[in-house]
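Here you get one chain, nothing else, as structure tokens; it is the form predicted alone.
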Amino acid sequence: MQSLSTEDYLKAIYHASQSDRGTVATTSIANKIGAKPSSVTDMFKKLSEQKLVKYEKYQGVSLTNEGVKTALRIVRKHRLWESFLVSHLNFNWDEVHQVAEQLEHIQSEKLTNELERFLDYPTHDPHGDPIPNRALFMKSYNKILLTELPLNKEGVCIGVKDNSPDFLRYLDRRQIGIGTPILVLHRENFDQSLHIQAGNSTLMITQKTAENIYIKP
């Protein structure tokens, strides 16, 4: 049984290495878990005796195939519950995310396939992001960020780069959530903005909001 600290970096290292792709820095973790990089390292020499990473000295950290393994259960956890709480409790997609991270520490497989059957197998949570199987497979959709959506193209909306509480409700209030199709209708020269038509509403996003949101064309 993994300790809730040893758990939280394991996380941690995974989603951080989707978007370095390779190892991992000690600050990066350290920003990303809010540690000190001395604890940081300290943790990483445990996890390696545990040959659940991959740790040098000045190189960084990775995630051995039994290091992967252990993180994807703790994301197939974290992702369950979070569509749990918005599809039957009445959560919405900006206030899952805290709730989630204590419920995914309880150890109960049995529990955890038992959420994923009562829920019918769903494949994405409510941000879009993808949920691990039994197997720790997941069902993933070729997707590109809006900012790269050509004009007078359409496409859905599928997910979120940027799941914090303050973006999510910046979404809600232009009504653009998974699935909302959505039509680039112009983009500004001066600083990228794009006047698009989200649902039925026609309104201007800033490159940063469009560099965080995921389409399908």
Contents of the next structure:
Number of protein chains: 2
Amino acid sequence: MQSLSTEDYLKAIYHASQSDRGTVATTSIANKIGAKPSSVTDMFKKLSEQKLVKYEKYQGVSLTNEGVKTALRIVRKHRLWESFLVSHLNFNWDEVHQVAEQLEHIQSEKLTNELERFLDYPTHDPHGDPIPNRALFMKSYNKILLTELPLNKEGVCIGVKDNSPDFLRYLDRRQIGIGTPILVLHRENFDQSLHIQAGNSTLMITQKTAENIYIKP
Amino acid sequence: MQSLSTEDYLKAIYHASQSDRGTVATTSIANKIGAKPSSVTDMFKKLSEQKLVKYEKYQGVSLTNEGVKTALRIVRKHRLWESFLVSHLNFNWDEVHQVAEQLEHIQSEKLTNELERFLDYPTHDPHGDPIPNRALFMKSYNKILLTELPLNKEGVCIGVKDNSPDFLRYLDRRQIGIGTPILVLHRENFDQSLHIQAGNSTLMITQKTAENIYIKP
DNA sequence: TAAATTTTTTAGTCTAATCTAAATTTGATA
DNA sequence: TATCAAATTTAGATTAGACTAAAAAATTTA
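Switching forms now, from the form predicted alone to the form predicted together with the DNA, please provide the structure.
Full assembly next; the chain just shown is listed first.
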């Protein structure tokens, strides 16, 4: 059984290796976890002893198969709880993260599986991220960034890259959420800002916004 | 904010002072928590510094008002989660304790209050124990032990004193649960065992069993 | 009430997870 | 490729919570 702290590290390593493809550097985990690099080195050694990561001095870590499984079990719980909070407890999608960070550490297979059943086997969480099933398998739809959506081709918002409350609340104010149909009306060459139709309203968004919204074409 | 461990101690002190009426001894907490008396002394000092208990050397502790409140917040969460596990996640009343022990430490007022709303403001948990409301007030019905129920006077099972899985599963096998109507048909003078009618069936139970069942006459 | 027993506390140690500061390695750059 | 900056690791310290063993206080018993 893992400690709360090792679970946090494994999840951070998992997420980092998703975006960075491959091995993960000490500093990048230090930033995510909010710890000093020296503490991260210590933990890398510990996880390495437990065969959850492959670690070579000065070369960063990568998760072993067992490490990936452990990380996915945590991701599964995190996303199921987020779904529950939004669908049954009146949480907004920008409020769930902090609470799910706590709930993801609860140890009970029965709890996780019953929660999944209660939610009717959801495949994606409130931010559009895929939820690993009992076998830890998840299928992510093939998605593109809003910056890549061609002009006048309709797409649907299916997720966000940035999950920060600031960004999510900004989208709420713009009435953009999971499922919102989106059409790019015009792309400004000067600053890559977009005029889009989102649902029934027309609005302007910056490039930075557009590259944090996932679209199913 | 309390650590996980201080929360466990406060809850243990709260429960101990319910049964023992007044101050609580070091050893009694050591037994409940599963720690050595010396560790308990350390924690008593720490809680005393935080003004959560009144502690005098060799005299045990009692909770301050703030200590009671903190304990009741934990009890509230524990019992709400137990209710949720039984009513929506197919847990049996003998299975909920261990998981609720973890869930009771989750920090989020919104979560607790929304859970309470979702469950429609339950007043008692699956073992018949009262759930403190948002203001930390709870009303326990006036109840007697089954050993005190007069012959041929109908009562209803409204709770249990012993919450151990062994006892709860034993009651399940006997088809005794919260709400089961009970009638004492005969009391054996020799060993104080009882012949009772529980629901539709007639059965014999020992004194030890009877003194762990709460009855509303 | 004095002695014996039990309970509680003190003193010192241990472990996990963190930190700071110093040393080492890597990788980029001139 | 030698140097330098950045990243990483090591060494040693700290904190919370627990432990053991010994000392002290309280309680029970004779």
